[in-house]
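Taking the form predicted alone, here's one chain by itself in C-alpha cells.
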Amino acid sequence: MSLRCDVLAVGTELLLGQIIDSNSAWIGGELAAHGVDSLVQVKVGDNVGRIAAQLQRLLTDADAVIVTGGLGPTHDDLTREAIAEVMGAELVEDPAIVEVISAMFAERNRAMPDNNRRQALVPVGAAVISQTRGTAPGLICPVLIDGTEKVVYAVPGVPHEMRDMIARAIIPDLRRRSGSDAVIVSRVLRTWGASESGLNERLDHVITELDGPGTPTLAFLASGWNGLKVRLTAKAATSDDCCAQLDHWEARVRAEIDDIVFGTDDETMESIVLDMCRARGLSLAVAESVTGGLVGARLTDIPGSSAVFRGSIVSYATDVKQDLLGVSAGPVVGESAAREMAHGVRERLGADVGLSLTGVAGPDEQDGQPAGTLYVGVVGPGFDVVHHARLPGHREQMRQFSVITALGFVRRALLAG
C-alpha cells in the first residue's frame, strides 16, 4: 500500500524568516528515500487553533503528518495542545517523562524548572518517542478522521533531536504501516544556456513518453544563477531498480540536451571546472572586474580548490587593469580588454589557465556598452578565446549570472582543448 505522509512545521519564527525551515526539506528527503509519498509541506505560527486547523486539513488527504517544532517548555510551545484537540483527547502528565527530564538536569548539577513539566504532557492514547538528545519527547498519536485511523507524529524542532527520532522511531513505524518496501530515487541534471520554456520545448516528446504508469517523473527546477535543473524521479522496489530506470531515462534526456548539461545532482559549474582542471593537471587564475571577486569566492567554497585555483585579481578600477594586468589604453569593456586581462592574470599569477570578466552591471552604461554586457576571456594551452554575452536582470542578478556564464566558457574551452 502506498502511504502518504505530509509535513507541518510549527513556529512563528519560521513565518518571520528568523529561522529557515530546513527541517521540512530534510524530512521530505528521508520520506522519499524510504518510499513514502509526501505531497504537501506547510508552515504555521504558534497558535493552537491554527495548528489544529492545518493538521485537520492535511489529514483530510494524507495518511500521516509529521509535526516538527512546538514541543519545548515555554508558553508558546503549543503543538501538544493542538494535537490533543484534533484527537479529542485530554493531556495528561506522564511521570516517567518528568523523571527523565529531571535526571537530565541533575546530570548538569541543575534543578529542573517547573515549566519543563509541560514537556511531559501526553494526549491520552498517544505513544511516546523517548528523548535521547534533549528534554522533549516525541509523540505518535492515532487520529480518527471520518472513520479512518491516521497518525500524527510530533518531533522537536531542534534538528539533531528531530533527525534522531525520525530515524529511530518514525520511519520504522511508517514502513510497518505501509507494508511496502518501495524506494524513491531522484537524479538531477544541471543545465546552463537555455530558458525554462526552451528546455521544456526541447524535451516535449520525452515528457510525453514519461506520461505513463511505472515511468519516472520529470520536473524542471529553476535555480537562478546555479542554472536550470532537470529532475528525474523513479519509484521501485529497490534502489537498483530505480537506478536502472534513471540510467535509461537520463540517456534519453541527454540525447536531446547534452550540449547544455554540465553536471548531475550536487555538482556545480565551479566544482566541474575545478575537477576538469585537476584531471588535466592545470592551474587556474581569474581577473575580475564586473563580478568584484564573486568568481574567486565561488571557487574557494569548494573543498580542495587550492590544488587548482591560484588566485584572483579584482581589477575593478581602470588604472588597476592597465597597471597590473597590462590592459591597453582605451575601453575596458570589450573584447580586447577581456583578452588582455586573461593573459595578464595568467602571467602574473603563474597559472596554466587565465579567466577574465569585464562588463557592465548597471544601472548606467559604460564605454558605450549597455547594462547586462559581459565579456569573458579564456586563455590556456590550446585556446585563446573571448566570448560576448548579454545577461538579464538587475545589477546583482547580472553579476551572479556572470559567474556561471564565465565558468561555463572555461568548461567549454577545456572540453574542446
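Complement to the form predicted alone: the form predicted in complex with a further copy of the same chain:
There are no partners or other molecules in what follows, just the one chain.
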C-alpha cells in the first residue's frame, strides 16, 4: 500500500500572490517519483490557529504532511508553534541548535540576534533535520491521530534548503514508513533542440509500448535552460530490476531521439562542455554580447571550472567589440561579427577554444534583426564555425536559451572536431 503525504505551504505572501508557491509543486513531483501519493496541497497564511487547523484537517486523510515555510526567526514565523499545538507538546529550546546557529553567525563575525533562538525551539518528541545552509533546522514530528501514528515534516520555505531536507531526510523516512520494499528508480535524459510536442510525436509509439505493466512511466519535464527532460521511472523489487528496465527503455528512447540527448540525470550542458574540454586538455574563453555575462556565470557556477574556463569579455558597447575583440566596423549582430568575436577572445585570453554570442534579446530589434536572433561563433583546434538560431520567448528567456544553445554548439564542435 502506498503512503499519502499532503503538503501545507505557509505564508501570507503566498495568498496575496506576492510570491507564487512553487515549493508544493516540486514536492508533489518528488513524492510521485518515489511512489508516494499527494492528493491535497494547501496554502495558508502566517496564523497559528489556521496553520494548526489545516494540519488537523490534512492529517485526518493523509498519513503524513510536509509543511514548508514559517520556520524563520521573526514574529510571523509560526509553524513551530502550530505543530506543537497539534502534537499537544511543549516547545523546548535545543541548545545544540543554538550552538550551530551562533557558530553560523560567528563565521560571519557577527553575534546571533536573539530572534534566531526561536529557530532552536523543538516540540518535545520531534526529531531534528540538521540544517546545512540556512539557519532553520527541519523537524520530523510524530502525531497521534485517533490512535494511528502519523507524521508532520517541517522544512524551510527557501527552495534550496527545502529541497535538500526533502531529499536527505524526508523521502528516506517516508520510504521507511511505507514499509513497501518496492524500489523506485528514475533516470532522466536531457534533451535540447525539440519542443515538448515535437518530442511527444517522435516518441509516440514508444509511449504506447510503455502503457503495459512492468514498464517504466515516461514524463516530459520542460526545464528552461536546463533543457527538456525525459524522465523514465521504474518500480520493481530490486534496484537491479529497475536498472534493467531503465537500460532497456533508455535504449528504446535513444533510438528515436539520440541526436538531441546531451546528458543524463544531473548532467547539464555546461558540465558536459567543461568535462569534454578537460578530457581533451582544452581551455575555453567566451565573448558575450546579448547574454551580458550569463555564459561565464553559468560555467563558473560549477566548482573546478577554473581548470578549463579562462574568462570572458562582455562587449556590450559596440566600440568595446571593436577595440578589445577586433571586430570590424559594420553590423555587430551577424555572422562575421560572431566569427571575429570568437577569434578575438580566443587570442586575447590565450584560450584553445573561443566561443562568441551576439544577438537581439529584445524587446526592440537591432541592426534590422528581430528579437530572438542569435549568432554563435565556435573556434578551436579543428573547427571554426558560426551558427544562426531564432529563439522564442521574452528577454530573460531568450538570454537563457542562448546560453544552452551556444554551449550545445560547443559540444557538437568538440564531438566532431
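Numbering follows the first chain given and starts at 1. Each form is matched to the other, and the largest set of C-alpha atoms that superpose within 1.5 Å is called the rigid core. Note that the coordinates shown come from a computational prediction; the quantities given were computed from them, not determined experimentally.
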{"property": "Residue 80 C-alpha relocation of at least 2 Å between these two forms, rigid core basis", "result": "yes"}
{"property": "Exceeds or equals 2 Å, Cα of residue 250 between these two forms, core fit", "result": "no"}
